[in-house]
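Here's a solo chain for you in structure tokens, the form predicted on its own.
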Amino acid sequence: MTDERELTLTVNGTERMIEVEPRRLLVHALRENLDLTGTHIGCDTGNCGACTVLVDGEPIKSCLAFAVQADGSEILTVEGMEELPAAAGELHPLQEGFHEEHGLQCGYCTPGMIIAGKALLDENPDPDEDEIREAISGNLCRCTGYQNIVRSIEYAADELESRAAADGGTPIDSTNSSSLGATGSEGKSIDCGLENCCGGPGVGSGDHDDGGSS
């Protein structure tokens, strides 16, 4: 007899209830339960960073996190982008600049580049070039680099700079910031398993000790 538990999780603002078992991770939940498919499997060992999403405006890679840890979170997926002010019913200001400074390569880290970058802008709406390369840091790409990447995530920094200021200086997007630390909305932590793989090794330290080329 399969031991199933029912889970609710707020996705991309849309609640949704499945039933799982409890060693069912989150990216499986996701893609296989839900058919959000934006969120990738690209190492399953939490390295790469392609399954990136946010858990109560957190990032987590979520091929290390069990859905039954998320539940009762709000989670947001490359899917949810379009839904947030931010995109204004179009593409959001991420999405537009992975397209604009040719951010995407092969996109298979793209999911995981913009959920990364959109929990940085979050956090800091103006980052200079080191900080957006040490964000990305818990983030693999494998095509030719990092600096279209990094220019994408200026680029968006730059849009919703210009939007809030023509909003009144309203920050614009504030959905799923990272208001609750690494603590979820019912108090439960979220461990990805390891150090620092959430916000990702700084720059100079394991794989990406030349701070972000490739």
The other form holds:
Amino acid sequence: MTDERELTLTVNGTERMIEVEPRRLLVHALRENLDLTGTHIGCDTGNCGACTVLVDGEPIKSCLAFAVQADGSEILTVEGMEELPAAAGELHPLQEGFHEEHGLQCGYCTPGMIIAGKALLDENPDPDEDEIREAISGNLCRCTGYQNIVRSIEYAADELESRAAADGGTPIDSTNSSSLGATGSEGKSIDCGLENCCGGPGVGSGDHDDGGSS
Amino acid sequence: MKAAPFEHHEPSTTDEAVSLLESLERPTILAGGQSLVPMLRFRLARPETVIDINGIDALDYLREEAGFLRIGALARHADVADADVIAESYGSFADTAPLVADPQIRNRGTVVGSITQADPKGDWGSVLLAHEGAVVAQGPDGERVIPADEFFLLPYDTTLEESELVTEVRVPTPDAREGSAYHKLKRKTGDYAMAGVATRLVFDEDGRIETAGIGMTAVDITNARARDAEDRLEGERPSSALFEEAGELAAEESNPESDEHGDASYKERMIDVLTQRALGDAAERAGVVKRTVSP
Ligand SMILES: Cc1cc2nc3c(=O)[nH]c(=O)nc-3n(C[C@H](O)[C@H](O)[C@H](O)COP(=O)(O)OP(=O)(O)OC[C@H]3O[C@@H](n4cnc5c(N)ncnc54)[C@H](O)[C@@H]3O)c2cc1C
Ligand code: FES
Ligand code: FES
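Show the form predicted in complex with its partner chain, please, the one above being the form predicted on its own.
Full complex below, order starting with the chain above.
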């Protein structure tokens, strides 16, 4: 009855196998079986959103799903943000936004906020303030008053847009975790990380030394 | 707390699920899990077996067919919010979907799961009542159609048998002169209702109300119909005076309890106001009246 089941999860682009009891929650599998403690547990009842992850591109609360239900799925946790092509080997624009706009204080809610923000920008790259507030309405923050979180997500939207423009109009973050994978680092070939540099047609000849214009 | 250990089954057809329900010890169905998972974790439910129906692709639909809007057991709240057919002709469903919980929960939770959960604070039960809809259940002896009025018994208790699987909920497709709406009062985005009202109005050729449906959320031991208010409306022409009377009757029929969010008399007053607003929207959406004043 407490038989363990073998599951295959593709987490942040890497295929992982775990053995868990059917009653194991996805959030516990991520944190304890896979040692990915970026996904937080706040309320345990589905109210706070700290445990938000993307499963096959959709944001869900990982404290309200059993790990067995995610068998065969692709999962993105906050740890995977830096691996996304848009991060260009550094911080993802969303992470940068929370840093630049002071989108956090204690940081407990931040992983869930970033993932909720990611889900929004994948669907709607140019959200207005109401749409941002709606997208994070399942995520509680006890510290910031939300204003700076909204600004952080706006920052990321602007940043992603300007990088896409610099990239010749092709969005460089191809919308969901399926763009990840063992080949994730190849994303760098379309963006060297320097603004207005080697980004595509019409952006100059890719002279790295010239990248300091910003 | 962790859920107590359980056996986990993943049938891929409805028949398989029903035979599992019949043959296994103390089974429970897992749909979106947005109500069940917390109940298992607090051990308010302790089933021996959990039958996860998410692999039954045949239950994943939302369509108009044979005179009904049919919502399959795997249609999520988010699917209702996104469906074109809902935006075009089902005002109450379009109003309700974005008001249920929050985006993450709407991606997982199902309309059928919510109705089967029979939480008096659940939003969809009121919509189903206002539309005189039905719950379709599959059991060992075949299919059964349970009218919404006969479905809810007590909080978290319905007339569904233990060995029955709900395959869909359905409501009649709207007439040409029909409109519906849902209004909900809550403290903040994502909360359950303090009070909610679903309305449906069908008009005859003369512009009189032929059929009125009113379902109320969070103000009785189950989702409840406001029958006196419905009776008052039927046969009449819409007017703000008439809707005011209906609002008062609905408030009288409600039985809210005082709690930390407000006392009973406040909630009654809110039912009055929400009923008037939802009737106004329904009438306007039916294309029969153009509202000049909103209550
Ligand atoms: C933080 C939070 C906020 C919420 N806010 C709201 C809100 O504002 N409004 C609202 O209405 N709800 C709200 N809910 C409740 C929740 O959205 C719904 O009750 C939920 O979506 C139920 O659907 P489910 O598919 O997740 O059902 P599950 O949790 O999987 O199941 C619920 C119950 O129904 C049974 N069941 C499910 N499907 C079937 C079937 N096909 N046949 C037979 N039995 C079945 C299960 O066995 C279980 O007893 C909230 C929940 C949370 C955690
Ligand atoms: S821990 Fe999952 S929503 Fe709070
Ligand atoms: S920063 Fe502390 S909870 Fe959000």
